[in-house]
Structures are given as structure tokens and as C-alpha cells.
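As C-alpha cells, one chain now follows by itself in the form predicted alone.
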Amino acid sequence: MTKRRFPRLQGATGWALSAPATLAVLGFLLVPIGAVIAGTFMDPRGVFAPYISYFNSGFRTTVLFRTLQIAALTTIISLIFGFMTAYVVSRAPGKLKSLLIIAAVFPLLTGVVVRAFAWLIILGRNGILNQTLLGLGITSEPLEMLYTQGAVIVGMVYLFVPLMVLSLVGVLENIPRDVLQASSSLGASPIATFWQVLLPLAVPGLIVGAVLVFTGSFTAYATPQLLGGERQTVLATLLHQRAMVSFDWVGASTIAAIMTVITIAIVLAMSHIARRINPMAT
């Protein structure tokens, strides 16, 4: 009865309730980014300046192309990894089921910093693969594998593949196997069922996944810094280098503003794709 006489009521509640976190979304993220952006406006030498300046300079237009190449090569290969360990889970039975899930996101239990400094013992000139090739016979010398973008790669995948698994599971567990057993009695091929039934069922995780590895990689700090450092410098380690090291707080905002527009433009482009392959899922 309550209900019915005091809609407006209810409302206003709703409103009230989540008046808090919107005024602290406002107050410690919209209004910082704005005051970032805007500054980037007012250059002495033009409200484009900043922005001029940037592209023009062939090494940052590098700096750019190799952290959207890194971040696409991370969130494909994250993709491809994810599904196929996210479908194992998935139909797996339920005691060995949590158990491969706590395998999956184990990684998630320790630092990031942790995890590349795992991998500069794995990867580095004197480390764990260069002796097991040399000790096989493989290679006569120790490979520099260290300060690549390869290097840079691997260590994202292994960073952000179990965001994807996360991201999967739970919608792939959400198909019914009755309909991929439907595909394969009507005649459809194990590819077909892949390509028409299951991929698009599968979209609204993938697309989660992807934007989720996509942006985390885009703007990843540590781990190109320590499995990269100055040869495979990317956005994030520019930015550090241009507003703590060089006091250049207009090209620091310059790239903050860059990376803010590409990765809005990347989630959007996401989302329109995930409606094209499947209405439902947006």
C-alpha cells in the first residue's frame, strides 16, 4: 500500500541513497580528469599546442603506436588464452571446478611489481630459460630477451589473463550444453558451433575481458618499466618520465588527456562491436 501511495517518495530515496557515491565519483575522478584536460587547453603558444607538439615529435608518435600495438597483442593474446582456459573451467565438475578457479586467479594473490620481477628471473641474460637452452644445446650464447617488447608482452599476458578468465566463466557456464549438442545434431561442424553458437553467446565476457586487458595494459606502469625499461618506453612510462623527472607538467597532462580519449574510444568501439555480433549483449 505504501508503495503505491508514495512513488515520488521512493524516488527521492533511490536519489538520496546513491547521492554519496555519485558526489564522490564528481569530486575525486570526473573533476580531476576535467582540471587535467582543461589545462592542457591553456599553452601560452595555443589551446592546440600541447597536442601539436606531441605529434609532432617522431618519438612520441613511437611512444604511442608501440603502447596501442602491446596493448592489442596483450588483450588477443589474453583472448585466446582466457577462452580456452575459461571453457575448461567452465565444464569441468564442481570440486575440480573451484579448484582450477583458484589456480586460474592465483596470480591475482600477489603484487604486481612481484610478478615482473619473477619474470626478469626467468627471462634475464643469466636467468632460468637462457641456462636450460644453453644446458640443452640449443643456443651457444644466452638470448636477450630482456628490455623486448616480447618481454613486455609476456609479462602482461601472464598480468591480465586471469581478469579474462573471470570475465568468461561465468558466461560460458551460462550457455546450455543442449545447445551446442543441438548445433552438432543438426549437422554443424565442432568449427561451425565455435563461430556461430557459442562465440556469440560468448560476447558480452569477451567484450568485458577485452576491455578490461585492453585498458589495464594501455595504461600499465610497472610492468613496462621493469621488463621494458628505456628501449620499449610506452605512454605510461613517458608520462612518470615527463612529470617527475622533467618537471613538464603540460606534456605530462598531454598524455594523461591522450590516454583518457583513446581508452574512452576503445570501450565504445568495443561496445559497438558487441552489438553488431550480438543485440543481447549490450
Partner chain sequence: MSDRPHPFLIAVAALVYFFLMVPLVIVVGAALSDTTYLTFPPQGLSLRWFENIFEISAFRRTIVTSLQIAFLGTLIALIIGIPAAYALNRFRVELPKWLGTLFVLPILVPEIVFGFALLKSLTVGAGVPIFAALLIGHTLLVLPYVVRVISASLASFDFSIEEAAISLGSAPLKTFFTIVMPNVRAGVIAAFILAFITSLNDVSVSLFLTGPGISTLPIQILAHVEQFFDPTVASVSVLLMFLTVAVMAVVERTLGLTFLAK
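May I ask for the structure of the form predicted in complex with its partner chain now, the form predicted alone having been displayed?
There are no partners or other molecules in what follows, just the one chain.
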């Protein structure tokens, strides 16, 4: 630790250096979003009027629950497959491991539009999957796969599995192999070792991954827009439609407020849980 001769001056320098970035976040992020949320409580009809009318609309409550459902299913599927894949990656030999990590990073750096578009080619009425199924004689008519909840979930899992794999590989690598070996040499079956040793130690990573995937899929726009269309309207596409097509600013702001509150509540709740059950916590 270096000597601090002028603590007050040091603090002032620190503040001065971080001022531009701090002011940018305050002025262009916190204030505008705060204004959007505050605006919803200043409705002439009453403080909670926009929310009452939101939840009185059957369509809009359906959209909220559909969005939550899609996000939850995407998270669960990504957790299961991401965990198994991350385990294999974390135990792969050096060269192969870096190759597998690159292969997971690459789709992550490819844009969401490109990745949603790929599924449009696969799942379309004359898409690859339908052509294959028809060619094999499995179906006699093309299946309607696009614009279903399944299509949106497939697209979302595709979007978020790499994120899950990457956030779990690090955690799994840090679990000492000795611990697993100790477990098996003490007579635990591989399945018991998995459930009683590996999984509990990986919980913090699973929670981080789950938060990233849930909040990401809860607020995603391009994938539900392209693969779900109007039939699978979610909060993000509804927000865009209210603001840019209907010019319903109050409605759009209400949706924005609901999305923000749910996202932040989930992040806070999960990080609280993670801190409580982390066995390695100090």
C-alpha cells in the first residue's frame, strides 16, 4: 500500500477523474430512466392508474406472463445443457479446451439479429427442417414452427447457452479435482459425487449464469420479434409497438417500468441468495 499524504486531495483527484463517466451515467441513464418511471405515477387519472389499466387488460397480462414463462424456460434449458457442456469443457485437455472456449465465444460475438435470422431459415415453412422432414417422409405437410413459443425458446436458448457455458467453465475449473477424487475414494458413486459435491460447489456459478440468462431473455427484442412475431408478443416487442406504432407513451412507459423493476428485483434477489449459500464465501 502506498503512503497517502494528502487523503483529501487524493479523494478530490479521484472524483475529478471519474466525474465525466459518473455524470454521463447519471445524466443519460439514471435521470432519463428515472423520469420514465416517475412519469407513470403522475397520471391525471390517479397514481397507479397506468398500472391498473395495464393489469386490467387481459392481453397485456398475458404478454407479461408469456415473457416470464419464456425467460424461465430458456433459463432452465440453458442451465441443464450449459452445465453439462461446461463440465466437459472444464475437464478437456488444454488445447481442446481453448478451442471449445473460442467456439462458445464466437456465437456470442455474432449479433443477435444474425443469430435469430439463422433460425428463420431453419424453422420457416419452406425451411431446412421442414424440407428434411418432408424428404424423410416424417410429415406429409410442412409444420408451422415459426411464430410459436417453441421457436422463440429455441432462438433464445441458442442466444444464451454460450453465456451459460462460459460463466460455468470458470467456476467448474476452480473446483479442485482433489475434492472430487476424495469423494469417490471415500466410496461415493459418481452420481452421489455429482449431486453432493460438484453441484453444491457450482451453485454460485449457476446463479450468476441464471441471472444473466433470465434477465437477457426477459428483455430480448430481436429474437421474439423475428421468430415469434405478433402471435408471440413479449414485453420488449410490446414496448416497441406501444411507443413507435401506437404512440402510447404512458403505456410504453408503464411497460418500461415493469421491465426495469422485475429485472432489478431478480438481480438483487439472486445475488442475495448467492451470497447466503456460497460455501466458499468469506
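Computed from a predicted structure; not experimentally measured. Positions refer to the first chain, counted from 1. By rigid core we mean the largest C-alpha set that fits within 1.5 Å across both forms.
Participant: Has the Cα of residue 29 moved 2 Å or more between these two forms, judged after a core fit?
Facilitator: It does shift by 2 Å or more.
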